[in-house]
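To begin, one chain is listed below as structure tokens, in the form predicted in complex with the partner chain.
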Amino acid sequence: MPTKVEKDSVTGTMTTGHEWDGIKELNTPLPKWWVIITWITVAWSAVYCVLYPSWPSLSSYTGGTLGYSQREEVARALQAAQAQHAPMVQRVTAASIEDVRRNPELLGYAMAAGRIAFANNCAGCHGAGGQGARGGFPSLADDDWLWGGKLADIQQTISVGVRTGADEARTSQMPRFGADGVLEPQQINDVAEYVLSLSNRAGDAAAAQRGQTVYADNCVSCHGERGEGNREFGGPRLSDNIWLWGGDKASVVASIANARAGVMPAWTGRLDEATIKMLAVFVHALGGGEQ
């Protein structure tokens, strides 16, 4: 309880009048400039509440008279970025994919944009560097292509996807030779041995010999006479060192018995034409692109 406000003899400052056990408190108010700035900020906060979004309500918020919104700001920034890219995107859309590949300026742009589109859309399955992954995610960096490695082939595959049900989709059908009882387990074993011998891997020579007949009856139409594959039907090449589903005998047997059917979405509709074109150019340049 304030008792007596007096001037302190030592400092010359007034006391607050409070006293505890003989100790008196000096009255040292906040500096004037500090108080003024505080009140200015308080006043500004009131102005801010009127001008900008500030108070939440149950389902919305006060919008402010300036109508400012960070979402709109982002949208505007995105639009500005798109507008900035528009001339190049238009040029890519207008040019044929071969022209994009040949024009250094368009190629540079397509590679940069394709890299980003690849990371956003493709890397999840095909890997950051297009190296693919076990379990049916093909490597895009090697020289083995199921549906063709030319620019136009890649562009088409990205556009229509694999086994999407669309009319033009890349679709192939490997019969389930074991599960559906087309071949006996012995025959499957024999034809697996023959398939392994196509890539010069020694195994049971007699079984391979027997398997050749089975192969000729059941596999040749899609995989070719010597296992060279057929890109028309998406028949994988069996005579090389690249195996999408594993190249050891157990995997090959499993593939014959149960068949394999990977899928990839069609990107038409998800991505615009220019982006698909640039993706194709980027994938083509990963290392396996064919001329």
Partner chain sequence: MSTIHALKQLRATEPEQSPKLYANRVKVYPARVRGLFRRIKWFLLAATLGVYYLLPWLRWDRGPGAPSQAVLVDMPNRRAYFFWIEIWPQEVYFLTGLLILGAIGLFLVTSLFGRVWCGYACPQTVWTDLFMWVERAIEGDRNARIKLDQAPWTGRKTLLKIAKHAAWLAIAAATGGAWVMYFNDAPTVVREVFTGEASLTVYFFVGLFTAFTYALAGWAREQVCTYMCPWPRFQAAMLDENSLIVTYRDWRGEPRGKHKAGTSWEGHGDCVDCGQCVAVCPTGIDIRDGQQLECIGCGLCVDACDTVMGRVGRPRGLIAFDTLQHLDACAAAAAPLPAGPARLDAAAAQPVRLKVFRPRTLIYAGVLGLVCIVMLVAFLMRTTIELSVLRDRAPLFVALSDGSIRNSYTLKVLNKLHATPVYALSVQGIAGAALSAADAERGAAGALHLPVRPDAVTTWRVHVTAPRASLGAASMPVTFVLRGQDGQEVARYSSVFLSPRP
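Shown: the form predicted in complex with the partner chain; wanted: the form predicted on its own:
Since only the chain itself is given, any partners or molecules it might have are not part of what comes next.
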């Protein structure tokens, strides 16, 4: 409630005349230095709005009298970086991927640039260290390859992608043995047991024995007689206990019944030739590359 303005007996400061529940408000002005700084910042903001882009409009924004553009600044920085790297990029582009791997200078540059490209484009699916993940994301750090792990093989896979729908893409298509009625549920169970037996993990020896016949009739052409895989068709190896979609019994049954069809984008057109080449060199060096 309003009261009379008076001097507070404790602090010696004048009150504002406001009181609430016996508490009187002191009239304590802001420090002069604080007020001065505040008005300086207000004045500077006004100057900034004149000099630099600031206020939005219906179609654009005020450009500022200095004509500054952060977008143009970034573009200039990118152009400068590209110009700085251009000589090495040209050398990588002109060299074969095998020559890049053999030349210590080019290899060092390719590894550094490939690591950055991998982090920006590949780590989301394959992991920061190329360890892969269950659910169709292959590990790039082991020696298990669907289409080959040599430098040229990896470069080709990165370039054309997997199951993109393009004619040149890496493509393998496993039948949906259950969903399309090719095999009966019992046959799927038996062949799953046989597949697990290839890595000594079958739980039902009799079912695995029956499944061997089913496997011979339906799976050998892509996966090999003993599950060794077939890189010509992108057929995974089944005898090494390395699994894209899980190697437990339920996951194997699901793969046989419904098939799997992971997709990897083609990086040609998204990345330049030199970057794809350096990516391949980096992936090859993760630990699973073949000579």
